[in-house]
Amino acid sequence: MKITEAKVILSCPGRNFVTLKIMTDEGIYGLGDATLNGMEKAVVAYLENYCIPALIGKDPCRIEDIWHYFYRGVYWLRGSVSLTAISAIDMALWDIKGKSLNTPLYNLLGGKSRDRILVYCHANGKDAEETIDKVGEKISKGFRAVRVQSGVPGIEDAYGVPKDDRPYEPAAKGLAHEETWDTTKYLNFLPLLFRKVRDVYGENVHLLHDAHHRCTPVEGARLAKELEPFHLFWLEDPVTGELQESLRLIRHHSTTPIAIGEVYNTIFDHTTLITEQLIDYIRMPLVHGGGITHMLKVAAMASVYHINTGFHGATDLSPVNLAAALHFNTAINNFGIQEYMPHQDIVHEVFSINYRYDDGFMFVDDSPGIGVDIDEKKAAEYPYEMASLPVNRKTDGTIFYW
């Protein structure tokens, strides 16, 4: 079998997805998602222009040989671009694997583990009153475990807090626009929320938090202890996630689960957090942490220290990640949990499914391969417009993580 064709397919159903299809000389073809928010272009142009004319002619089924063609074979390494490409490579060869065996990918990375797929949902309101109904909500619907995060007093914009009563997404039309953000007031204000969520709750569901890189070691290992008796599941990115000796401090002063790497692209990001045990769950997706292949290095040194996998699964990653992270999770031994926004109707428009939320869980069919396919008719109705994320400022002016 050899590589014949491989086009980028760029669609807006709602929001952008970038999703790379390879074809082969025996009519399999396979899909890769390469979404990276913000920067979907410059995804498609690392593809284009360099990844695809050397995929021609390659044998399909060599997965960790053209892994490390782009990767090791590239002298600048790393970097959100590159390995989104790779990602996306990586996931359509697998995909095709499976196709041209007649199994779906779970059954490649060792079979079942699980039958189910623990998930958790957002509950988002302007102010605590509305964010406690919120989780309500979610707890009606089955889900187990959900991540709380509510606007605070005294600041305009807060994250994963929509201004409307659509769902959240934080990529706005056109360049991006600046929020304003005050440390202060979040860290007085958090442990007061989840007082009250447990209040109103108890402690039979999971509750989860990202405070999405925006403290110091030192303010993150105060929430992280703050929020001790509320009994998290995880905190997520207490602090950015670039020097990962920052958990050390929060580590030493708290035992709150700590969930990092949404941002990250590779195993190298996370030596330090495994090795030291300073982290509870890897957060890097698929799509951007190198595909199925990559990932399953980074979760095996995972597993021998205690840690499991949580994976990014916002909206602003397509079906096509999703269906390839629930059949990952199906297989590995150290699964956590699975981060689960559902995508819009229109975006079933575009991209068919192979799986379906129940009750708290999420399930994935035997479709071989993957098991997501594409309508590239429907794709091109929708065409790209570009969205931008935020830009976030301390309240005197100064350019802070957003």
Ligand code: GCO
Contents of the next structure:
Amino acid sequence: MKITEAKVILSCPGRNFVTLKIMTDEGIYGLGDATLNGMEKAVVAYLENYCIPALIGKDPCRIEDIWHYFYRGVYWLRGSVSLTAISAIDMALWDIKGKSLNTPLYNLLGGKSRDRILVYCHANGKDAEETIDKVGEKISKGFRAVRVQSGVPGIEDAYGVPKDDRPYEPAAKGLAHEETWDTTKYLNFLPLLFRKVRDVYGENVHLLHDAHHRCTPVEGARLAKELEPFHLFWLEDPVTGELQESLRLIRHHSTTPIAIGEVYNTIFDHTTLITEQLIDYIRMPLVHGGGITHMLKVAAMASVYHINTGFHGATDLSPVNLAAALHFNTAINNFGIQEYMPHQDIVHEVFSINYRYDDGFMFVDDSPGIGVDIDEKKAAEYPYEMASLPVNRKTDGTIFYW
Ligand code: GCO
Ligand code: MG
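Structure of the form predicted in complex with the named molecule (previous: the form predicted alone):
Time for the whole complex; same chain goes first.
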């Protein structure tokens, strides 16, 4: 088999998605997600100008070799833009392999290790009261695991809370808008919130929280310690983790499980975290973590150290990534949980999907390959609209992590 053509489809059904389509001389094509929120066109340019011309004529069956061609073979290692491009190529090649062998992706990864995929949803409200109601709504929809985010008294823009009644979506049209942040108010509020949530709903639901990189290591340690009585499933991104050693401080002070890595892109971002057992869940998703080929290695290394996966699954990752993640989660032994933020209906006008949510779990069907398709005519009806993630400042104006 030979790759004859490849193209990038940039479309905005409610939000921007970048999709790579690789075609072969046998008429089989594969799809890969290449969406990097707020940096879409950078990935498009890399794919169109450099990767696609080099793909033409290659044998799509040689997935491992092609992965290393674009990773090791390119002198400039690592980085979100290039790893997102590599991820898309890799997903599309696994999709082609599955279709050519007429078998679902999970079968190529070792077959089923489980029948259903535990997912967590988001409950978010403008204050503690509304947030507690939202948690109840999610529990009544069958969710076994709920991420709890709330507006914080005295902070105008808490992460994860929508400003209107629409579902939460952090990217807004145009250039980045600025938000303000106050860690002291947040740290004082959060344990009180979780105490109330546990008082109302008891212990029979998994609770998660995303600190979204906004603590220093010692603040993260305090937060993890003070949340300990409420038995979180995980505390996500207490620190950015650029400095992997910073997780030691948190670990030494608390048994609250830690999830990290949605902004990472290679195994080298995790090596200290994994080998020193400083974390419990890996967040790096297929779409930004080098695709299936690389994530198989990350998951295998993590499994040795009792660390499970908990892939990022926000709405800025396309249905192609979600379906691929569900196959991956079906196959590996050390799956932990999958984030599930349902896409708006308009997204499914462009992408036809092969997965479903039912009573706290997700299921992917047996269609060959990844199993998601794209309607290119529909995609063209929703042209790209520039959108950016916010920029964050402390109350005195200092730039901070968003
Ligand atoms: C999450 C994430 C997202 C990101 C978003 C950025 O845990 O789901 O933190 O909300 O902020 O995906 O593009
Ligand atoms: Mg997050």
